[in-house]
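Only one chain comes next, encoded as structure tokens, the form predicted on its own.
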Amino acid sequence: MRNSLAWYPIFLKEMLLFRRKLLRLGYVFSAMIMPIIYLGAFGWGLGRSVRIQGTDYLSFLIPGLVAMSSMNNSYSWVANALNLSRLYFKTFQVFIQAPISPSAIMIGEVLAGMVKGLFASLLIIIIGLFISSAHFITPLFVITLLLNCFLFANLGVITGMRAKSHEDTATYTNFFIMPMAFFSGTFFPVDKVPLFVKPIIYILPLTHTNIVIRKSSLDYEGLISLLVLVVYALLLFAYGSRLIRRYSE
């Protein structure tokens, strides 16, 4: 096999097995039922007679929730799959004996978070654009989705490789994770949190997928977040990259 394409045989394995996943009408379900929730409780409740940012809360919320799913689900399935075949099936340790780089395992977990987070924001997308009549989809849009996947499903590698046990996957998801999808400028914009917390909100991530998400054209402000997930994405791809290479269990 060419070395350029040694991740796909991973990327395919994690393909297989989601093809399976989406048979079940359950697992579409479960995908989509907490951002109808999130839509039914704040979107339809305050609707459009609250506006934030020149535009109605629905049409502010959704590029959130977009952001927000994107986020959990390239994180959760990644860090959840990895820590049970590393730790459970011990079927990570025949990617580490095959003669394929550490980079190209990491491709094709990341590749794979990747696809299953667009899917479950697909799913939200087509929502909003049936119940908002704002036009939120933008080439800056989808840029800042797919980066938003990269990075988080490189995250959810780092858990995954990390965590001692299923249940410590669990814990890396209350502590960082969950704090993000809602201090993080998914329902509320982050110049309405306290002065004291903002230099804490303004290190995680999604709170700058949710500043370009939001945006229709790159302006300074939107760049500055573009860069910081850029490099928050270059530095966990290394990071997974490394922890992989010396990983000896």
Contents of the next structure:
Amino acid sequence: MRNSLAWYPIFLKEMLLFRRKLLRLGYVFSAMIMPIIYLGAFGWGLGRSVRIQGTDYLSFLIPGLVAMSSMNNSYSWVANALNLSRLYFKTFQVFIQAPISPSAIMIGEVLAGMVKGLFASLLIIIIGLFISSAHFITPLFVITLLLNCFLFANLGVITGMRAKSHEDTATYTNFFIMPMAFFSGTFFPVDKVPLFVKPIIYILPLTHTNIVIRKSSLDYEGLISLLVLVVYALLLFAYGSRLIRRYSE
Amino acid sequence: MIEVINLCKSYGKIKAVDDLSFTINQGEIFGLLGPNGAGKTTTIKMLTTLTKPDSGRCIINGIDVVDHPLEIKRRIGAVPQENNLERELTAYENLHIYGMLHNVTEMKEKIDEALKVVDLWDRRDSIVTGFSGGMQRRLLLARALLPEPPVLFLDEPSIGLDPQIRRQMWDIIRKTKIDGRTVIITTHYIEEAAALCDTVGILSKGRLIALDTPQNLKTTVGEYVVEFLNDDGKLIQRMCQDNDEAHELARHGEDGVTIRKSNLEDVFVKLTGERIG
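Hand over the structure of the form predicted together with its partner chain; the form predicted on its own is what we had up.
Whole complex next, starting from this chain.
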């Protein structure tokens, strides 16, 4: 296999496992359940009476839920699977002992995480198309979604590599992922948060995903947020590759 | 040829491997024998690029393991102590993924061949979760053999297997020593080291305390053992160089004296004062 395709066996392994998981209905439901609860609780509850940024709340919420869901699933599946395979099943060691580069391992794991994130997002998009009249799927939406999946799959690799136990991954999730899900513009615009909190909010990558994913075309604000996401993604990719390169038991 | 030179590895204050040096000739089955915690697995992990040594060098066929890990990975196969197969994939899928990672050509033919060597060809499409411990060990061996590596590392290859299955495993391991392949085994089973290895290195607390053929090791400490119980009911063992010496000693002993040939456990006890198992 050519060096440029050295990532493919890792991706293929994850996809074979993913295909088996998809055959279990529980997996599909678990990917859908939280966004559907949010849609029901916030979307239908507030949707009819509240308008945000010139649109009804449901139309505002759906792109945010897609962003949140892509973040959660790209991140969680990679972080948990990698952590378990490294610490408990020891299957990650097969990759370390294979004659492939650390970046090939990184690419394989990240692409697999992206597929899982995109799958979960697709479920929300399909539901969104049924219940909302808004046309939220634009080329910018798709690019942002892919970038968001890439970014958080990278973060998943980092957590999977750094966490010292499976319980430890929950700590990372509680500190980084949960706050982002609620305070990065998924459920309400970030300009509504108090001034002193804003610098923190704008550090969080999901904030920038939520800014870009709701735009129909790229303006100056969107361009800056897109660049922030690209920089985050590249930095996280480089750091994840470094962790794999320095792996030692 | 494999050279290990002044290899050291510590975890905190514990010296897992302490100034280890030895040489393994091409084409031999080399055994690292010692109790749990002797440093066998840590040594194997350093030789197979999983663990970076604190100091010292490992050189496999002229290539330094730390400086050129990718080159080393192209030349070695490893069976770890724990089962690290993908449990939710089939036997064939496990080998297929591994083969792709190691650039194996004519994949299907080689997978079929590897599965036949370990007698798992008829279970190629079964999910690994349903395999017995012995089948999983055999599949791990088939996986390691797939890229036809010139150097093969087996970390406790028959751990947890019952005696009959263990002997089947030994037969397969003997077959792997073809085409000048070097095989390195770690084990804490005395019989396994004696049955398989051309050379045995005995490890204790991270240090190499003896290195020779199994026969020479036994000759060094005494080929015969005279055993009897003392007045306190404690088992006393005396090593003897030959049968005559053993019988002479036994004649002066008490009732219930037995004479038997020595084994590698006796060598370990003589050298360390402790038991392996």
